[in-house]
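The chain that follows stands alone, in the form predicted alone, written as C-alpha cells.
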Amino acid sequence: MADTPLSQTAAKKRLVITGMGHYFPPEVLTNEFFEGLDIGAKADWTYERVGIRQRHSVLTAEDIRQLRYGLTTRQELVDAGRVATMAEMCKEPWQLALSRSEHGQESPAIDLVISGTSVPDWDIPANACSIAAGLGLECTAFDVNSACSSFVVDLHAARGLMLSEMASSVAIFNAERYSTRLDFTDRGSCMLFGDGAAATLLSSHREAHGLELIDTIVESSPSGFQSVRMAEGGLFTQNGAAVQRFAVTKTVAITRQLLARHDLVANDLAYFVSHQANYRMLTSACDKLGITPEQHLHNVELRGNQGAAGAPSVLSANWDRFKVGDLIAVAVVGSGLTWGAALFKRV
C-alpha cells in the first residue's frame, strides 16, 4: 500500500514526532538463565546464533521457571496480578515523550490514541482505550495491530488521518509482553524475545520540532499468514528459517524502495533502524544495503526482540543523538506477513 512521495504531500501538512519515550521492565534475563532452564540453549550458542546477550521481562525469573516446568500458567499469573498491564507499561514512556516535547510534563490535547501490540490485554475493548484511560486521555482510541510491523503501520494510519485533517495530535503506543506467550521448552524461540514499551507523540502543528515524518510505506503478503502466529490463548510459533530469510529480503527491498522514492542512497542517511529481531539478521540486512556500523542504531543485543516496541524504543533511546537535518530510515517486518518503512528528518 504505497503512499505518495513527499513532493506531493508537503504542501498539505507537516507531521512531526515531537517526543518519544521507552520502557523496559526491571527483570533482566541473561543467556545463562536460559541455559539453566535445561532446554539445550547454551549461553555461548545463543549469542553466536542470534547476537542476543540478555532481554527484559514483565515476569520474574521464578515465574518463568514455573512456566517452563508446568507449575503455573499465564492465566494464573495474570489473575495473581503478576503481569503488568499495557497501560502500566505505557506510563513511563508517555511521561518521557511528553518531557521531550514542547509540552513538558503537561499532556497536550490529544485527538487520537492508536495502540499496536502482539500480546493485548483485551479482545474487547480496544487496548488503546485501556491505555488512554490509564493515562487520563479522553479521546478517540483504537487498535491498529500488525504484530512486529505495528509501529510503521500505526504511523501509516495516523499519517493518512492527519493529512486528511481528521486528526492533528496523535499518541501511538507499542507495548509488548512476549514473555507471557512463549513456550519456555522451545529453545528456537523463547530466548529471542524481550518485553518493552514505546510511546510516540505525533503533531501537525506548523512550528513543531522533532522528527518530521516524511514518508511511510506498508506492504503485505497475506498468503504467508501462518508463518508467524499466536493462536487465541496459545503460544508463539514460527517457521524460523523461512522467517529470517523473509525478514532480511523484505528489510532490504523496502528500504531501497523508500530511498528510491526520494532520490536517496544509503550514504544520505544519518541513521538506519530495523526491526530488532536478532542481531545477525540486522547485520546481514545492513551489509546488503551498504549501511555502515556508524549509521546502524540497534538495541537487540541487550533487549531482545521486543516486537512492535523494538524500532521505536531504538529511536527513543537515541533521541538526543539526532541533529537538525539528519535523515533516519526505519524498516520493520512482522507476521501477516507484513513489512513497512518510514523516513524521518530531524527538524
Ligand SMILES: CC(C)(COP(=O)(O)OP(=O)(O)OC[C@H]1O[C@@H](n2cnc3c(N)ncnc32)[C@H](O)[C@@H]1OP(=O)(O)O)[C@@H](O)C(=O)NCCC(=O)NCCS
Given for the second form:
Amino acid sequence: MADTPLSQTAAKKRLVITGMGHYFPPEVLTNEFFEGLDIGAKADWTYERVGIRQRHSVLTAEDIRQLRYGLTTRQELVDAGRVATMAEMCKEPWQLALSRSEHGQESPAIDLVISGTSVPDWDIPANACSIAAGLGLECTAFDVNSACSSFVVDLHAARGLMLSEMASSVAIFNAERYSTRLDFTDRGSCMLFGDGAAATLLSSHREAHGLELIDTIVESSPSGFQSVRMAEGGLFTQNGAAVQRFAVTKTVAITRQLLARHDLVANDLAYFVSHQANYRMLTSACDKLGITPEQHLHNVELRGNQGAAGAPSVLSANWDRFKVGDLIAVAVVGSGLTWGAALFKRV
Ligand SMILES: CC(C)(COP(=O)(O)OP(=O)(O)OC[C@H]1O[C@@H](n2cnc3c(N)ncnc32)[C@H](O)[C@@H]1OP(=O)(O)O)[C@@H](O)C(=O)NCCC(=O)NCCS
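Switching from the form predicted alone: structure of the form predicted in complex with the named molecule?
Then the entire complex follows, led off by the chain already shown.
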C-alpha cells in the first residue's frame, strides 16, 4: 500500500491504545518435552538456534503425545472440547485491557471488533463475531487476517477507519493456537510455536491516555505466499531458512522506513518490539538496526512464536514500564509474505 503519511487534517486526530491485555494457557511445554517425543528434536539445538526454552499450549502434553503417535486427531480433540476457543482465550486479555483503560472493568461503547489470527475457529462466521459474542460485545465485527503480521495490519485497518471517522472505539483480538495445527513428527517446526492471546483497545477520544498510535506501514509480497503456509485443514509448513532471511531483512528495512518517516534514529526509541519468531533472528535484526538490549523487549524465550499474539503480548506485558514521552516501534513479519511496522508514543 502507498506509504505516504496521512493528510495533515487526519494526522491531527489522536488515536490511543488505552489498554492491552495478554493471556497464555497454563500448559507449559519445555524443549525436553519435544526431545522426549522421539522425533530427533534436541533441546539444546532448539535453545541455541532458536532461543526458545519453553512455550504454552492449549493442548496438554498428553494430547500432543497422542497426536504425535497418531492415536487421536485434531478434530477429535476439538469435538471432545479439549481445545479452548478463541473467545475463551480472549476473556482474560479483554478484562486486563479494560482494567488498564479509563473504562475500568465496565465495557466501553465499542463500535468495532477486529480479529486477526493464523488459526481461526470458524470458516464462517468471521471469528471477530464469535469473540465479540463471547465477550458480550454487540457491535460491528469482522476479521482482518494477515497471519503473524495481523497485529500491525489490524492497527493499520483500524487507524484508517478511525481517521476517516467510521469508528471511534475499536477492540482488536489476536488469539493463536498453533499447537492444534503442528506436525508433531517434524522436529524442525513443532517446537517453534506457543499459544497465546492479546487484546488491544483503541480510542479516538481526545483525552485518552496510553500508547498513541502515531503511524503504521503495511507491505506484502504475494508472490511468496507459499513460503509459510497452512493449507485448509492441514498442518503448518515453511521454508525455514528462506523465511529467516526474509524476516530479518524486512524487519530491518521497515523499521528504518518507519524511523525515517519521522526523522528518528534508533537511539530515539525507548523500546523496540518485533515478531517473536526466533530470538537469534531478533538479535540479528537489532544489531543491524543499532537497537540495544535495554531497548529490546521480547518474550519468545519463554512463550515461543505466538504468531499474531507475539508482539502485542510483549507490549501488554510491559505496559506499566512505559513512561510519558517514550517512543516505541513495533515491526512484524508474517506469511503472505507480509510485513509491517507501527510507531507509538506514551501519552
Ligand atoms: C526454522 C528454523 C528455526 C530452522 O533453523 P535453521 O538454522 O534454518 O536450521 P535448518 O532448518 O537448516 O536445519 C539444520 C539441521 O537441524 C535439524 N533440526 C531442525 N530442528 C531441530 C531440532 N529441534 N533439534 C535438532 N535438530 C534439528 C534439521 O533437521 C537440519 O538437519 P539436517 O542438516 O540433517 O537436514 C529457522 O530457519 C527459523 O527460525 N526460520 C524463520 C522462521 C520464522 O520466522 N517463521 C515465522 C514466519 S511468520
